[in-house]
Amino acid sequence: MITREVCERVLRKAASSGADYAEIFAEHTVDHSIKMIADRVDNISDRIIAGAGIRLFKGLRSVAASTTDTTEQGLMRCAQRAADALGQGSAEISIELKERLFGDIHPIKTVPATVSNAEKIRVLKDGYFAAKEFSPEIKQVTGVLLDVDHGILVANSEGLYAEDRQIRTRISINAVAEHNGETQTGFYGPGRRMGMEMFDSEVDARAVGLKAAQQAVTMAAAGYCPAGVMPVAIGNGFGGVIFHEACGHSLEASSVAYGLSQFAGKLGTQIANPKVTAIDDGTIPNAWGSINIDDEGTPAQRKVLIEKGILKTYMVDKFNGRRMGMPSTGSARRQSYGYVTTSRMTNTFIAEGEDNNDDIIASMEYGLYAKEMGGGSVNPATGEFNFAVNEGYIVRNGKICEPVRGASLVGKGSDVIMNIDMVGKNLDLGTGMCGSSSGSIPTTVGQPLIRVSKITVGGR
């Protein structure tokens, strides 16, 4: 995208201020979507994100600037503003740059880009009509096939010269189904570090649009939730949501850095069950969270953040890492150029326990099986979270009962993960996007079936 002699030359001059570090972020990205409602395609759309930012440190001081133009130019005169705006003082930096290729752990075999609208329609249409002729009571059907082609580059005054290309792809089905005048929806959207590919041996259009379908059908029909305390059994793949919001978000260097989070200061204390392994994996190959390389340059970790119930690290980006003491652990992203780089997760999950999972629901005598969790809140300081859950049922004498809607799931996530008591073997992961500071990125969240002793079920 920009030359190394180039890059040399502004990071020269951002750094002519007094920075000790200076960055560039370089992208070029196409996302191109294919909606369909009402039985018939209703939009195409490409756009394209072009653009570079520059940043720089002076110790714990960091300022930032962006823009469209990439011309030797327009970074120059970025840079400049860069500059300007630390106004430390001056300096003459050596930068050369040695360009670093870090490999491709994710191989993809057709380019979205390669493939005709209308075979990508026609994936979309096995989807959206599963979903539509699934029941007389589904009213309305909503589907969208999305892939992007997210090109960067990193450039920076240690040295580092380095290129990524993310190609993901991803399809997502929403289902509305009427009962006795009431409606409710359904909504699957899986995704994946790959190409057109996905649908051949990972996912099946056709049961994408089944599931969402059947969960709407299956809510509008429901009774509405008891609130109270109780034990809730939290099903696999995207109930990981439940740990990536109320506990992935505090352990966080953006959080952590500033006292900010429940889990400052607790590395190697006990913060959650023995039972409870969770990790942060952006090198899992093609799934959806993963990468090669952070927005940083750093190359993608496999990093264990709670061992058996004991902190042993956080997710850090450098800057944040200059506060804390600690290097990058391949943890930094951002939405786009026009974003501040922080501390992001990749693939977060619990991982496998090895408690039978038909134990889990047996062990139960009165409780919530959330089989599918939905959106939510929650506050990274206190970890005090609201989530929905999208699809419910009672669980009597040990037996998954009647279905149930309305449920939300209330807590602290320091609570939770101490009160997680029983952990299957089921691990499956589910497809995300996380907003935070640095914008709205792709993640995987994911565990296998678990159990919560008592948490407080919102309902009727």
Contents of the next structure:
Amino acid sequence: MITREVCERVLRKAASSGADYAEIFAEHTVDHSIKMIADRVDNISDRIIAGAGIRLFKGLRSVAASTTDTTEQGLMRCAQRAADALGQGSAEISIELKERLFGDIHPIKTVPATVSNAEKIRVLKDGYFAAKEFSPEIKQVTGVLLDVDHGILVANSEGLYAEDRQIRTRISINAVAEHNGETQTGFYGPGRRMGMEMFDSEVDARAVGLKAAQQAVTMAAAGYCPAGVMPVAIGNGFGGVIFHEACGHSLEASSVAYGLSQFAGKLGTQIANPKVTAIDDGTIPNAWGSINIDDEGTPAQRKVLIEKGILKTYMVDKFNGRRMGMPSTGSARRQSYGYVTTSRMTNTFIAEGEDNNDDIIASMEYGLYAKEMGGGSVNPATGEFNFAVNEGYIVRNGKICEPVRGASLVGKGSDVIMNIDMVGKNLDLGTGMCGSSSGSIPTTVGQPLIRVSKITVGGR
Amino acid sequence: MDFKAFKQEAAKAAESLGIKEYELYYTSSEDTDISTFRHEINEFSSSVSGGVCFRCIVDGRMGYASTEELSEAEAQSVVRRAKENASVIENDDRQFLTEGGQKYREPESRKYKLPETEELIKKALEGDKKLYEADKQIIDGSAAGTGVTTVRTAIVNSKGLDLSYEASAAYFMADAVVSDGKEMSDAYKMVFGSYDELDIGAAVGEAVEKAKAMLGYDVAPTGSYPVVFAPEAMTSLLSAFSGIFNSENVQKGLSRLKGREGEKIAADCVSLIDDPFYPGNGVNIGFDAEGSPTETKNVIENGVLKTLLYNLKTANIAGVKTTGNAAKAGYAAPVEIRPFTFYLAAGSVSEEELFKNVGEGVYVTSLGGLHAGANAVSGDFSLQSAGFMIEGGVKTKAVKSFTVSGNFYELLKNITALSDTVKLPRPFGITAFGSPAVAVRGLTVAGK
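What would the structure be for the form predicted in complex with the partner chain, given that what you showed me was the form predicted on its own?
Below is the entire complex, every chain and molecule, led by the chain shown above.
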């Protein structure tokens, strides 16, 4: 992408005003998506994202500059801009880059660019029409097949020069169902850090469409969820968004380093119910949120964040790690070169527990079974979060009863994580995009079926 | 290479591939952002980003391709890729490119003075100092931020269209974190405009006041109440549901407003206006993303749906004239539809009078989780909320950690009154949302 020699000259220029760390992140990304709506291929987005970002640290200060001009002159101008912003001076630092190969733990069998549009459209149509033909109540379907080939290069003043190529594929189907004048939607969108072989081994496009359609039809006939405080069982897979929001964001160094986290200063203490063990693991082969190296060039790690309720570690990037006196945990991520890297999650999940899934539902006299969750958000400082429930059912006398629509869950992370009092055995992962200061990045959430003893359910 | 040279290369490539109808859409943005931590500059970032989207009509189908790499090879590549992409598109709706030579209303020019980096740093540190001096409960983690943002867009096509605009502004942001020793609370306020006129004192005051108001909060009791939405909360709702007025969504069955033009869809007191020239927004623009002239229009007038928002394609399908609302969510995105400054018109009473009229209810000052808790198709919402109780006709104690649930289509009909001042919480952008405080009857609150 950019040669070692050019990187050396650019880093020297960037560090010339006294930085004690200098870094170049360059990327060349092919971002391709096909969208279907109204039974037709509606649009193809076909985009090259290319540019570079330079970061400098001096003590606890960070400077970042980015450019779309990756010629040597363009990079030198960007380096000068960064150096000027850091301060004056004419420091000479010697930089000798050594190329490192970290290896690829996520093999790709079919690089998306080598597959024709026609072949991709065939797969998308399988999913699309499975949803459309599921029921006459399905009035509209939107389908998207996305593939991304994200090539990155990281070089820094510590001598690192490394590249990685991150390929991802995702199919998402959104179905709209109408029942007696009521309109509801269903969604399913699995993805992997894989090429088109995802559809041979991992994901059945038709099953994706069916799941979205089934959810829409179920919800269109459902009544509103009642409001109030009640026990809630949250389904496996994407249900893990509850940990991601209620707890995960507050364990990122970008919040913790500034004291803006409900869990700052709590290492080694009990922050969660002893039933809860939570892990962030960027090394799961071909999982959606996996990486080989992070966007500062640190190899991906598996970290136990919480072990039986005790806080073990945070997710740390190099810059925030300085303030915390902690090394990077391979958690530095950015959407692209124009964003400033910070600590983020990869594949983050609650580990399997010892409760039988049947016992979890049977334990509830009255409550909500949130089978499929939607997205959510959190304020990491206070831990106040919210999630949408995409598919919910009332539980009465230990039995799953009628479906309910329009539910949301709100509360405080530090409370809810203490209230996870049953953890089941069917761990699964779910695909998501996570938005934060360094942009939108692919992350996996996950958990087995869990029970939260009480939580506020928003309904009507 | 620059956009001009890229354009020429692309034109050559188009000609050699026999492409007659094409357009190039270029965006470039420059942003500088500075923030403080404990009285020092903590982070500085200066980013330049942007790219070119090439789209062309081949056999009646529109194909797109984009790049951020402005080179000869990429100019040829986007043209070839766009043509290839067009060949598999099945959407056979009539596609349009705009002829050059139309008349456009010139927006009143707003030349904001942009500061040098040193001045920005000074202002950030000054803001940081003011924050810490503003209140004893301010704690570390509070931050001041300053920056400048500039956006340039150009549209040129094979039919002689050649349009461009540039908008820029400076901003100041106060992020106040307060603690009473037990609980933490935070709030921020951002102001945009000319560097000289950024009122940092007012921004700091507002952020601190908002953060402090939420200390020692209670949880709202579960029940059905009248709700008063503050402008910040109402604009969140309006932005989440603005897509229901998008004619493309209506035509594809993703909005319930199909066939409702000319019908009453809201209470009599409700008027909703789309204004590309709204004086309170730092970005005014005389043409849309297809190069059609923009115009101010009432979308809802005294409760009646007067028009949806159209671009050339959807207007053609509906047999009407475009409203000039073509928009792109980024240079590489397909042409969609968005409003400009989209705001609910002011009513005639003060906020205090709204509280008085409501008597007993909830005043919602902020809504969270809109990307998840608001379903733009069904209109259902169930959202994390914060605000105050309204008791005996006045605003009383702070309440948090509750949800407000309802349906946007029903909410429009259940608006009982609007206050007399429209606010734009983020007054800089091609799309911006505005609202006065709005009283709504009968929404479900879930709390304790």
